[in-house]
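Here we start with a single chain on its own, the form predicted alone, put down as structure tokens.
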Amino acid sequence: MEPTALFHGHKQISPPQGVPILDVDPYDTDNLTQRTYFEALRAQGPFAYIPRYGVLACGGYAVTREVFSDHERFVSSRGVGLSDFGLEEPWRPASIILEVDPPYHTKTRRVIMRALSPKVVRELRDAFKADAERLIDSLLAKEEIEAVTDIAEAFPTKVFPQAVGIKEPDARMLVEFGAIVFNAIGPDNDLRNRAMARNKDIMPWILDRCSRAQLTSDGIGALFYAAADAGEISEHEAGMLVRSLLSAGVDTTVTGIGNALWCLATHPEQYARLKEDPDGMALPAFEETLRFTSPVQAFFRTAALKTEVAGIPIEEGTKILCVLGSANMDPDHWDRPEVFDISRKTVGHLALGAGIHVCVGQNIARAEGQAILRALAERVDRIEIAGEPTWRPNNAIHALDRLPLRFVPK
């Protein structure tokens, strides 16, 4: 196949002999909200061609995986949305986490996992723990909650902050910046086109929060400016490593746990599985959610060499998306998919990616979704919903708009 034209900021394909073509919108907002096109997808083969896009998707477990964790063949570097940065300027700086490949990626990531080590998680685990029980205790005589605003933004826009080191938080504008990241994935589309009209006011506000001044002493932002003083990475370096983790670290628990009521309350009886034993199932019971309802959908890969898969033949520039939600629902990989179960052996989902790319923040996303479970487990007999459950479109996560609930004290 050969590159016929800048299309949607990438080279333009067509489709590789074998694979067929699938002519559907991956960012309707049906398929956003209710994922309805994973089983046609799966049902192609290994990839199939989207003609509206000119880009080749993947959503079987076994060659997702492949190309997603291959970061040698099928890079970061040129943009995990459609643009190609080879080809175009990035909406803003690329992330020196998520969008760079090694060796550049290598220095970065090792300042920043060291700074995520699993010592610092151990020492977050009780602040969470104490928070959760905060926050569930003061909802208890609500006759009513909204879960997204009372429970899933609620919890990590206060506890992530603080652990990173933000001085002056804003819970609405971190909500606002996470939408924003992973709307601008997508197409030129509304969604889009409303997150970018949003940007000019949020963005300053973030990378003001992430230089030196606004930080705490004692965060994890802070031992990003001491990486920068040892002279592991520069001044700058160390604002943008803050800029990531407040991009992705927010958003995507913030799915997480709002997920994870939803699916507890519409399946009772792994609810009640939870409460026999919140201290051991409370971190199973997310890892089951993240891999039912995966909170980012999909994330795009770049060829960065002429190659193969799965016996298909793909060009050098050729974008792949790589639908992790689909993945994580494929029956020839999992078995009974379709059934939420606590009790599943869940290793290996992709719903925080696969390689060197895996999400750097994923244990202090699972530290503050089990503890938010077990709190929950701990104190609320039955979770009922109150209200029809509406989720919200993005280009990238799979997220709740409304959750209204109730919660009956045991």
Ligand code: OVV
The other form holds:
Amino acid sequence: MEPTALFHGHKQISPPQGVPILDVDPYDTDNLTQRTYFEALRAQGPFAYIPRYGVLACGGYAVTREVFSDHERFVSSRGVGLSDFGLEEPWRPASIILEVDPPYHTKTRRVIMRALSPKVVRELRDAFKADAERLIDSLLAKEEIEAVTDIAEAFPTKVFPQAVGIKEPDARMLVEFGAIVFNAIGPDNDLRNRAMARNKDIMPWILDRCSRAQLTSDGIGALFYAAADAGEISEHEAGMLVRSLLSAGVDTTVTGIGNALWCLATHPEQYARLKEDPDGMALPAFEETLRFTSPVQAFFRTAALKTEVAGIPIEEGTKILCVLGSANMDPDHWDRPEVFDISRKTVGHLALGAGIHVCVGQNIARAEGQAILRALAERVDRIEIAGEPTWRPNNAIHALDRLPLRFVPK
Ligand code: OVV
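So the form predicted alone is up there; where is the form predicted together with the ligand?
What follows is the entire complex, opening with the chain shown before.
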């Protein structure tokens, strides 16, 4: 490793010519849970310099999309958090899909794409539907439900490990691992330190789940090992791709489903429209939830070279916080972005990223979201808020901590 003086794990840069200084902490509890700085960030122009961390940040739609999707100038191989993997060791061996660039990325992406293809997801649909209906049915008699645990966590932690082919799943371990992975993307704060402390107990269990012996022969994980048998990737790489599924496939869908329930509970007129056509509107409602709440709030990219974006000079090694949640709320791009509207044209939202790293699990995520919202809309007449919804701070995820609801059955 180069003996460079590090600032928050990356090269210290000074504010580029023409970039305003924005003295906020995107990682304080208020900003993580209430997203208070989004508007101020967009008001600075294409970029703001955040002195607290020595990084650039962008939250306008056009610039965020440009930086996030240009994998040649703004690489992922140096980490998508504050830490520059070119300058310090990552907290765990780097992901072989998220935290790599082409040409290596092309190889692993191809394997994972095939394993999560529309055809594979189509075959999972019936199981998702039956599980979603059973879950919602089981909740109808309850006086009150805690939607984060009873639905948002319960559903993905049942159907996803099953789809992957995990022989010995454990919902709590999977949820905790997700929190660790996403908190790891942030700065050296309390959230990250607590995640790192828990990692010692969780990671060995996760890595055990990734081995060939711990996977059924008919799941998505087995498709990675089939690619290893075919000589496309190594046995070790197959295990690493399973680790990627468990890193990215639980907390994200848990959050998407929880956020969707919150959106619908707090917008009864939108829930009424979903009920009119559960089959047709479940997917658009989930997609608008993604835009409106951005379960993954922000990821970094790292400038691989001296370059320029929107007339702003950017030096090599610059970490850029791409605030996807803010881009999805940019009034320069969206008509009345603060309105939750399940009929809106959501195409182009950045909640699943953009470019070659765009969420590879998006089909499976949508299938999960759709199954739950459809089952709900077919069975539940009204969703009532039964207690104050609260948000759970996480360095990268915008998720609820608690969502007490009452279901009024049809
Ligand atoms: C947090 C996250 C997102 C996407 C991919 C991965 C992790 C990975 O481990 O590959």
